[in-house]
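Only one chain comes next, encoded as structure tokens, the form predicted on its own.
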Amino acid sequence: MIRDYLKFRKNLISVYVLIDIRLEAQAIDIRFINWLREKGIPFSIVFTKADKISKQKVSSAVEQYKKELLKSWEELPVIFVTSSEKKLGRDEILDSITAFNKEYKTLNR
């Protein structure tokens, strides 16, 4: 159901894929991310709950995902690391949404 929505949504500018940074790369997440790429659907990865683990583990988890994706990708998607409690990554995501909104308005004039 979600795949049909994403494939056929004509005014879709980008998707944010939320991933709990505390978990190892999950096969289902990798398959979904690869599907988005195959379908040409623009997306960013948003790692959540970065406040729940150490900075070193955050860095290691992000690198693990990058390494996994680079097995079959030449270029990585945009990646955000976030924490709702500490507001980490908040401004970066809001800036991204603002840029997409401007792009959308430009395309639909």
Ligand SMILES: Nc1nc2c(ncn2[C@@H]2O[C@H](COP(=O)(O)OP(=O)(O)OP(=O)(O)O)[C@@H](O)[C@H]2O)c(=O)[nH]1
Second form
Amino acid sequence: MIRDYLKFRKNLISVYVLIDIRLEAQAIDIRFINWLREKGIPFSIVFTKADKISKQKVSSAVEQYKKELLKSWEELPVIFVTSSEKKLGRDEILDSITAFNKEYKTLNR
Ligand SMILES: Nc1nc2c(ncn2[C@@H]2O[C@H](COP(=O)(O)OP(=O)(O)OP(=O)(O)O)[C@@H](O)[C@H]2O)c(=O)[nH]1
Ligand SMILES: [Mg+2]
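Following the display of the form predicted on its own, present the structure of the form predicted in complex with this ligand.
The next block holds the full complex; its first chain is the one shown before.
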């Protein structure tokens, strides 16, 4: 169902894929991400709950995830590291949404 929505939603500009940073790359998530890529649906990855592990573990988790993603594709998506608790990554995501909104308005002028 979610896939049909993502495939057929005409005014979809980008998807934000939320992933709990504490978990190592899950096959189901990697499959979903690769599906988005195959369909040419733009997306970013948002790692959540970054405050729950140390900064060092955050970096290594992100590196690990990038490695996993590079196994099937040469390019990396935009990645946000966030914590709703600490408001980490909030401004970056809001900027990204603002940019997409501008793009959308330009496209539909
Ligand atoms: N410390 C911390 N807690 C969070 C964060 N995001 C969500 N939570 C907490 O996690 C619990 C689940 O919140 P949800 O909004 O459902 O977040 P979710 O990412 O869907 O997480 P899960 O449901 O646990 O998979 C709540 O108690 C939230 O307060 C975060 O960035 N940091
Ligand atoms: Mg939840």
